[in-house]
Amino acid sequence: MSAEAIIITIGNELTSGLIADTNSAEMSLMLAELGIVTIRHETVDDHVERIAAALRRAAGEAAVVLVAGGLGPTEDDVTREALALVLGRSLELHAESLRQIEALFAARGYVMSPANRRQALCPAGAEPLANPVGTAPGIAASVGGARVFVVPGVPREMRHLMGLHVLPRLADAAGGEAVVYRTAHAFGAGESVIGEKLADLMGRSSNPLVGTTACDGIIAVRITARGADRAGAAALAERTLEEVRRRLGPIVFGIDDQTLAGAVVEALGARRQTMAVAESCTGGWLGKLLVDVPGASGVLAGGVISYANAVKEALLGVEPDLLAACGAVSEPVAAAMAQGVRRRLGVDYALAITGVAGPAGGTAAKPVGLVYTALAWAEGQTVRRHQFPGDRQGIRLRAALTALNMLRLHLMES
């Protein structure tokens, strides 16, 4: 039987919603790699008694308790004090931790503030965990029968201490079981349609366990496989992944970390072909998605943000009469934008987007959410009409993703 874990994240900035808690998700995935199941995430403000109460609850419910945050140098960083309270011990200055903190400041050319001495405090009997990439050492302790590990809340430091200290010490807690996650990403069908195609794989007691989540039109099919060891779990996950791909066909654009833009860049790179973009309502979002992909410079020549009609005319060669007759949000103008940027930048393919992103500007004939996406190449063009739901940001992102998918499918078919 696998050990169970509870993860506690600390900070007023988290409980107030000013900063999103990303550490809990990352730490859960790290534990799952060892076969340790996380049963709860809890977020607590910078309050000694409330942190201590959360620690006591967690230690009474799970064999492993991970805490992230509250190890900084200021008075509101009180996780050390809370752990000492739970242990019933005093805080002591750990000389080696202080030496390491002073050395880090010296190496960076700074004078250490006296406040940073607080970061070298550790509950008596607990073990400081050296932090070579920051000024906050972690802490390892036992609370009842639970193994407690406290790490910094700075994500980079959290990851480093988890890999350096925590995960190696928890390798024996997996109970001989391993967990492997795989994800297939799909675009072009709704979550309900995909759910119907995969219904027999999605039983709650199945192994692997298959589930779906939707975001901005992209459906993630998540596979969780358990096995006696990592090789066995990976084999189970791979077989299910291949079955998912077989059933969903071309709407699957990527596996695990692959993005839709990444799939397009990869396909064009394999063909040694280039592309450009012309954007109106998306205002450069399509170009951003492409540039986010390492290696995009090998396929993306550039783009034009032609928000104003005058720019459509001057830079893309869209005829004034066409704009007057059809309006900027129309099939003919979308096609002209795509062909214009393709010719202007001398590329193999071009994508264009024009639409009404709202919240104002819609009419009965051209309501908010109406978007045209166009794909142009030397031998032809394709234009599609869409009516997207959502707010201004959602409409623009969906439009950019839809345009990318047009090109991806065209490359698959040609």
Second form
There are 2 protein chains.
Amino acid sequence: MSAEAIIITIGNELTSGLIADTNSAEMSLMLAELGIVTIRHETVDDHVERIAAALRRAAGEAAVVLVAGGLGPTEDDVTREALALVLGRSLELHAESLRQIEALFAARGYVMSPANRRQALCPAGAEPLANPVGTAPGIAASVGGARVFVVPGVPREMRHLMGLHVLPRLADAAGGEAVVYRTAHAFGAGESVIGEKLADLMGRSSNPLVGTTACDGIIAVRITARGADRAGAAALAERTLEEVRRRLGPIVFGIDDQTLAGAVVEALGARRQTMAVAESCTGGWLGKLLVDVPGASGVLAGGVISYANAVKEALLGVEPDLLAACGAVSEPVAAAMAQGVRRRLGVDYALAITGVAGPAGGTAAKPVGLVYTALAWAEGQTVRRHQFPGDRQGIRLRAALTALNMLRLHLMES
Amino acid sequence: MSAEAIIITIGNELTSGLIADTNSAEMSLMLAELGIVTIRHETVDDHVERIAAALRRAAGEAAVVLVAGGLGPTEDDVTREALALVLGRSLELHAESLRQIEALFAARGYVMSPANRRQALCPAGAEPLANPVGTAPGIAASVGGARVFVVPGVPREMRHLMGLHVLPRLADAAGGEAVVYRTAHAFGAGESVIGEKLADLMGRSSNPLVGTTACDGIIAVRITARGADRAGAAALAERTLEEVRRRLGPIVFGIDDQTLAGAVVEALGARRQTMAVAESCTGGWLGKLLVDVPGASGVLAGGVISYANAVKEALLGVEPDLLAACGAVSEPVAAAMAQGVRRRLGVDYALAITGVAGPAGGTAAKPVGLVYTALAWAEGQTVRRHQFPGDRQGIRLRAALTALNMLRLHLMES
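Given the form predicted on its own above, I would also like to look at the protein as it appears in the form predicted together with a further copy of the same chain.
Okay, now the whole complex, with that chain kicking things off.
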């Protein structure tokens, strides 16, 4: 039986619904890597007694309790006080923590405000966890038999302290069973079609567990494998992953953390080829997705955000007559944008996007959601017409992903 | 005193972290519209005793308990059983529910599987809530003094049943009190500095409630105001909002849903002026943020993603000698990028960004996180040097936001 955990996230911005809690899910996945099963998430408002009650409750139920949030410098950050209440100890100023906070402010060239001294407070008998990426140190404590770890609510700092302090200390807490998650990402087919191809693998309470979720046209096929040890679980997950790849074929673009842009950068890099982009309605989103990938500089020269027609003419050499005759959102203009940026930047491949993202600007002939994506290379070009669902953001993201997938499939075939 | 609510969401896919729970946040916002304050979210795995325990706990603490999920047709959907356990009653087949489920399958041309009969089960003494958009009816029940409503976990069905059954029945639960949320967004000062300026407003249990959260350098000041009616709560929120603006001054860039890019687009639009961008390490993110704003086409001509030096020379006219002498990440190159794109696109203002986003490419002289942001206009230019914390994404987003804020402040002053 593996160890069980309860995750508590703190903040009025969460309980009020103004912000959706993503830390709990991320932390559960991290724990699963150690074979620790999360049985409950709790989100409590900035209320010291209620936070203390949640801590006591969780410590009575689970061997591991993770807490995220309420470590900020302001009056409404009371997680430190709540933990002190539960431990029945007072808060003490931790000199080393204070020194690190002061150093961080100095490094950033800011003057530290007295309020930040609160962040150096830690309940007597608990252990401060150094935070190299922010001003809120974490806290490790023992409540009853349970091991309690408190980390900041800022996702970036949460991840950093989980990796630096919490997960290493919990490596031993995992019971006999190990859990391994793998994910195959597919683009270019609906969730139901994929579901049919994997129907027999998606039997509910079997091991491995196979499930799908769809987001912005990307279908994630999630595999959960359990085993007596990590190696066994990993092997089972790997076999299932291979079977999923075999059944779905080229629509699978990446595994686990790989993105569509990452797959394109990797494929171009392997061929020592280069690319550029020309974007109208996406306004730079396509370039942003490519530059998200470390090492993109090896393949991406850059591009043009040709939002106004004048820019399509001036920087991409699109003919004014063409724009007048067909309109900016048209197949020939998409092709001219792609060929234009390819020639100007002297790259092997270019992607171009032009469309109507809305909410305004749609017509009967060219409704909101109409998008043309173009791929150009020295010997040829392809242009595709799409009618995407969703709002301004959804249409634009789908357009950028679709353009990336055009190039990915072209590289697989050529 | 307004009624308090606890929201319970159910499912292994949530506790395992494979899917982030968005229902809780949505449901909290719906309740707030009625003046009902959510004090806790709980997410429980598909475990009948644990769900029952969460239900008892919540009913003992809050007047309203909303439950989402675990109403599916399969063995692991046990919310009905858990509620029956808590009520001490048995599950009974509800004929009308069964008829509606069968009708839904018929309408969709599917054969109903026997498993779906489970979805017509309801604890004796509880009331089934018809579900016109899915096969899982909701349930209304009373546990102790608390009013409990169970809805499906599929977001579309949750929304439908909340609107159709739950919110109308809760309209009276608000206890005459209304809650209004407002948010002021600030950029250019740390959370602790802002916290000090608002310290007396941030007293924990006062009305209005004022709290801050920080993300990517943007500080959100959240105001929660309660009143006898909506108008009264709105007036209190508005007064508090004005006080926050007065104390924080020009660092407040937007209210509620307004973004930093939105503020820039609005300010330029009011002046009938135009802008363009030149991006290196951000790779189009700055342009993307601007085009996120509906109506950006009125002020944004476009820009250049000058990721490679060759593009800085070819499309922006940056002198090769300058690049050779100072390097791409330098003050003069940032200025040349901004002036170059401004002239080429014939706009009033141009923003440029060049920096080291990492993870690789950092040196002692130019470490990861070093970013120059430049603003150019006809009569002059400003360049600022920054050392941003965080990873590749964090550094780049901070760079894009900082550039937007340079232009925003310039427009306020000129």
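Residue numbers count along the first chain shown, from 1. Think of the rigid core as the biggest set of C-alphas that the two forms share within 1.5 Å after superposition. From a predicted model like this one, the values you see are computed outputs, not experimental measurements.
Annotation: Cα of L315 displaced by less than 2 Å between the two forms, core superposition. Core-superposed comparison between the two forms: the CA of V150 exceeds or equals a 2 Å shift. Superposition on the rigid core between the two forms places the CA atom of G60 2 Å or more away from its counterpart.
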